[in-house]
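Have a look below at one chain only, the form predicted on its own, in structure tokens format.
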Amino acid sequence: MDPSPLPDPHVQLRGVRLAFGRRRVFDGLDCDFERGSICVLLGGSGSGKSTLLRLVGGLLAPDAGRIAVAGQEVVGSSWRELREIRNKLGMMFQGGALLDSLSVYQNLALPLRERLRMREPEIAARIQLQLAAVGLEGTESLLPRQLSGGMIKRAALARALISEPEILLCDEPFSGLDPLTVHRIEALLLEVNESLGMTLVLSSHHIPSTLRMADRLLLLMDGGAVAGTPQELLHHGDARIREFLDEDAAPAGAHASRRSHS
């Protein structure tokens, strides 16, 4: 079940093992995320999608195994090394994880001040552009509690993208969004991938958007993973894999990956 190595991995996991008490999440997981690609993590509840993103971000340590981000080892790194790794990452959490006491503007300004040490006029201009990109113009002064669930998710995505990271990790970016906003966020993610060469790793239950966007899928199951293009997994020899992709979105099965994988 282990995926084949990719030629230019931006993120690489080898032999990763992790258990929470008696519940084993990963049992020797090997997987690669190719530089400049869009990979979507799939799997049932409890399969480890969010956990995998947290491992890559250094927010959780595995029981065993190696994790490398842009060639730097995450496991066992010092605080300074881990900070250097995280400066290459943009992270969007499922619940948003915005700081409650800060306005939308202040939440987005924080990484620009801490990581990039930009001047205030430059910060203001970039925040304005980023909020417009996610459809949140005019929300700069609002606090997170004044936003709807969907707005919180879009603000969290704006914050994850604001420093133009090498790698973007998104946990369920489409959950709770209306169809129009789903398409808007899809377009934004495709744009940053294509224009900036940003590597995107998303977890999702949204099969239609997955089949429209993904260069590669990673289906977590049985403590390991099955990887391939959308078309490869849609026609996989394992019926469980085909059923997972077809169950909620049979009409979307006609969608091929947006790029040629010849």
Contents of the next structure:
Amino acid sequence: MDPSPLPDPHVQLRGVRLAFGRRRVFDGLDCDFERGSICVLLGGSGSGKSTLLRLVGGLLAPDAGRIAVAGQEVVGSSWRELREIRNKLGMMFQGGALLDSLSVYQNLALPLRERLRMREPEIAARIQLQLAAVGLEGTESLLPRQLSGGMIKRAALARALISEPEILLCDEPFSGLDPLTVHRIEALLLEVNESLGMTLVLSSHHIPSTLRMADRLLLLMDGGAVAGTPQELLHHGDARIREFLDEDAAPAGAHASRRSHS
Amino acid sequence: MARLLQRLGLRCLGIVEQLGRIALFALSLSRAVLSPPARPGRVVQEVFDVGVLSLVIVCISGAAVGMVLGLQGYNTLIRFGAEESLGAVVGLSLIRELGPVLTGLLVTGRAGSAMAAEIATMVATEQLDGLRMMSVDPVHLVAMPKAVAMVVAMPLLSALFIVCAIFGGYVAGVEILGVDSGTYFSSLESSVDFRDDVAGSLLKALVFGVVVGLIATYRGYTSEPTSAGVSASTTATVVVSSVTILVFDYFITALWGV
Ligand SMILES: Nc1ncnc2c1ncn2[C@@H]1O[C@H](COP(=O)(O)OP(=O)(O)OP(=O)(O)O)[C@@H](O)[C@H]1O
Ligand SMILES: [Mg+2]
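Could I see the form predicted together with its partner chain next, after the form predicted on its own?
After this comes the whole thing, all chains and molecules, with the earlier chain placed first.
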């Protein structure tokens, strides 16, 4: 279970325990996200992917354990320290979390104004570029409720990326996107990873794009995690892990039995 | 018996804890008011929203209350042959008491509940967490402008309520019941003192603005991230603010004589 220590962990979790009432989500979770790498979190619905990202962002405190972002401890840090840590993070939420009273432009301008204290002409230019990068040109004046689900995802991604954080936490960036857009977003994420050296931590249910992009996978199960490269997990000794990544490896009886039931 | 005492004790502890949390929230709100940026644009927008929401009901209720006061006051005063002091009775009861209190209750129901619901919805849809991750303090960006707007808008709306009500009293007393128009206004003018009555009335409204602004933003901010949480925080805002306004009204009147 214990992942081999990585040379330069950008985000590090040690012995993290978290329970919501009687539901134990993490039970001594250890994992590392290497600097400049692309790591994809996998796991069934409710396995704790979103929760893990919220822990890293300091939005949720674990019951026990340590979480470090770029060497700074997240758990129990003061408001000021937390702000410093969050300045290194960009986070895209599963539901977008765009401010619904503000237009797309104003949403994207928020991190630039509040975090980077940029000036308006620069802000406008940066927003044009970023919206074009996610394929949302011309939506500046729309409100979030006027966007489709996939557009909200992309606007949220643009907002997370626009301040060029060191670490990008993305909760299911590919869900609800058409295949062409998936490729486009994939290319965008690979590019920021390449050119800015941004560390990417994505959660995803989208196996094909995961296998194409990921340097490392982290499969959350039973309160812990199994880490490895895609190849390692595809040939893992545990059949459950292989099945998760490779639909063809699913037990042959599954389709047959479904057919006979209907 | 012991069980009952225990439950009572727990209940009291819970209330004290809540009060402590509200006090802490009030502290962070006041810190937000003082720390830059001041966000004047957001505050003006929020004052506008509170005003737009409450303007019509405040005017209509004011006029209606004024007319009732005119009728009731006239019927009572005429027994003592004192119907010429109708203006004084209507004006004083409105300015000292009914204006701020009824405006407080109306604005709570209309704008306070909307405020709590809006913030609670932002909690439920992770919008506040999104702000936190962008290193933006949600108290500063979202709660502070709303609370300040409530404090600014309440005295203005209360003044508007009083003006509408005095007009309503005029319609009932002068136009319908035939009190002399000059008498109505001169008795109003001679009995109302600016410092004691008008300034006190505005002060009362200001206090109610603080009460409603604080409770609405606090309940929204601390709501559960579900739709049940949104409705619970809305209801609690109306109930708690209304009761607090009535209780505070007694104490302000008793202590400061307004
Ligand atoms: N605030 C909360 N209160 C109680 N339980 C929670 C809370 N947040 C998450 N959980 C529980 O924690 C577990 C993990 O939730 P999480 O949202 O992290 O799952 P996920 O892996 O992101 O799932 P999905 O793929 O469906 O998004 C779930 O069982 C959920 O019921
Ligand atoms: Mg999730």
